[in-house]
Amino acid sequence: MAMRIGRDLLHRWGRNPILTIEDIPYRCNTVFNGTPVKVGEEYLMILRIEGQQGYSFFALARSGDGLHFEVEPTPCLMPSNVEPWKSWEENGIEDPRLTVIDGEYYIMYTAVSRYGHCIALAKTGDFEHFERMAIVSEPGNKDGVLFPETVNGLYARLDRPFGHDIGSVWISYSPDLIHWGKSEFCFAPRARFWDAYRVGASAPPIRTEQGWLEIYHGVKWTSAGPIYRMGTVMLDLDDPAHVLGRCLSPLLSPREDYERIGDVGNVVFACGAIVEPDKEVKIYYGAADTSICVATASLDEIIESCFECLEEGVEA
């Protein structure tokens, strides 16, 4: 299949952003990094909102078409004031990622405290009641995303531990979603490329015939600061630590004013994707840490992008 020619592989919705501070029914600083799920014909999205106090919490938005969302009148999850969660979430909760496993909705998110960033896990069955399950990483880890099914009998997740000033993507396994181990390196930043400084998982992996499709974020450091872009990598179905292919060019780069100008400029940061019945993929992303947007492409085009490195003879 020949890819469509344009500035980016993904095509922005013409009425982006889909959510801004003007759509939040209470005072706040920004809204960004929303994670979606489709339940029947309804789209639900958990949003990261930064309050005027400076810390982040979560809100819920609903839509009938995946484009026009209405935000519920009160937050759905605030930083806990009950131990042991209080100590881990004292500086806020950030960047949720929703995964459906056997009809249960799991939210991996970042808990922020004086100890640093940790990955936490919560679940809900109805999006009205949320149950915290565990802190599932040590400090210095974030960008946790759950696979939507077990791999060789174990739950699996991608995450981004940080060491020696390098942020690479790893995979870990669990028998119960609480205790994690068997960690393996997955993929790293690439010198000279658009993701040379740092990489991290963005959307929960999508199962395809070719493998696990992961939409990730990559960062390049420039004289003006970091630029966050969106890319793809294909992981083996049975051994997701094995990379089958990886894009050379990003799916999406910050170009529009709403992606370049905001609390953190030059950022497109995905937190989830919906594959529609016609194989169109809606990817929801935070723009400049100030709004939420959506962009689309066909699933086949996105899969094809994963194998650019093989076509050019470049190591993934």
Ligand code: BMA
Second form
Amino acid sequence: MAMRIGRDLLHRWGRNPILTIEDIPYRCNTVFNGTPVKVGEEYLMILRIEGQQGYSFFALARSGDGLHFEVEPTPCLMPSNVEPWKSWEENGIEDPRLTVIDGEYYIMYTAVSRYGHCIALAKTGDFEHFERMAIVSEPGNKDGVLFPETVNGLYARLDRPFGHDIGSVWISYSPDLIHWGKSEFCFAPRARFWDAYRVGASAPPIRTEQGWLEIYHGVKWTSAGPIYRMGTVMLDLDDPAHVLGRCLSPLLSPREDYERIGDVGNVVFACGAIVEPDKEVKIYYGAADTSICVATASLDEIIESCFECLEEGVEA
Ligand code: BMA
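We have the form predicted on its own; now please give the form predicted in complex with the named molecule.
Once more the chain from above appears, this time first in line as the rest of the complex follows.
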């Protein structure tokens, strides 16, 4: 298949954005980067809201069709004012990613403090009571996403340590979700490409017959600042540090006004996806750090995009 030119693989829903601050039942600055889960026929989404004070917290929205969401009257998780969490969350909690493991809903998120960004983990069984479990990284790491199953008997996560300011994706393992290690490099920014500056995991990995499908974000630095796009990588099922393939062109680039214009323009940033029974994938993303949108494609097309690099002979 030839490289796609001049259009995006994902189809934006015609009535995007699906959530803006007009849909939030209290005053706030922006809403963006929602992470979805489907429970029976209901769609639940944990949203990142930035308050007018300037820091972020989470709220819960519910939907019957995955397109029209109602936001609950009060936030579901605020930055903690109790130690040991308070010191790590004093500047807010950001970018939640929901993963279901054995019927328990885990939220990996970024805790922001004077020390920098850390990865934190909370869980809920009913979306009413949320329990913080642990801060699971030192400062200098973010974009933690939990795999939905154990890999060789261990919990697994992708994350993005800053290193020498080179934003690459790594993988770590844990016996209990609290203690993490066995860290290995997974994939890096690619010179020349739309993801040349930074990459980070976006949606929790999706198990497919071909491997773990990871929808990630890639950043290119331009003279006008960063452009955030969405891409795909396929990781080996038994050894996810091993990359089997990677897209060449992005799944989605900022093109619409609501993706171009906002608090941070030129950003599409996914935090989760739902695979429907007919294999349509709904990808939820923050647009310009100002609203939440949805775009779709078939699972097969998205999987196929992971193998573009092999067809073109480009290293993954
Ligand atoms: C990233 C995260 C995202 C945000 C993006 C663009 O570092 O903080 O929440 O959407 O930057 O500002």
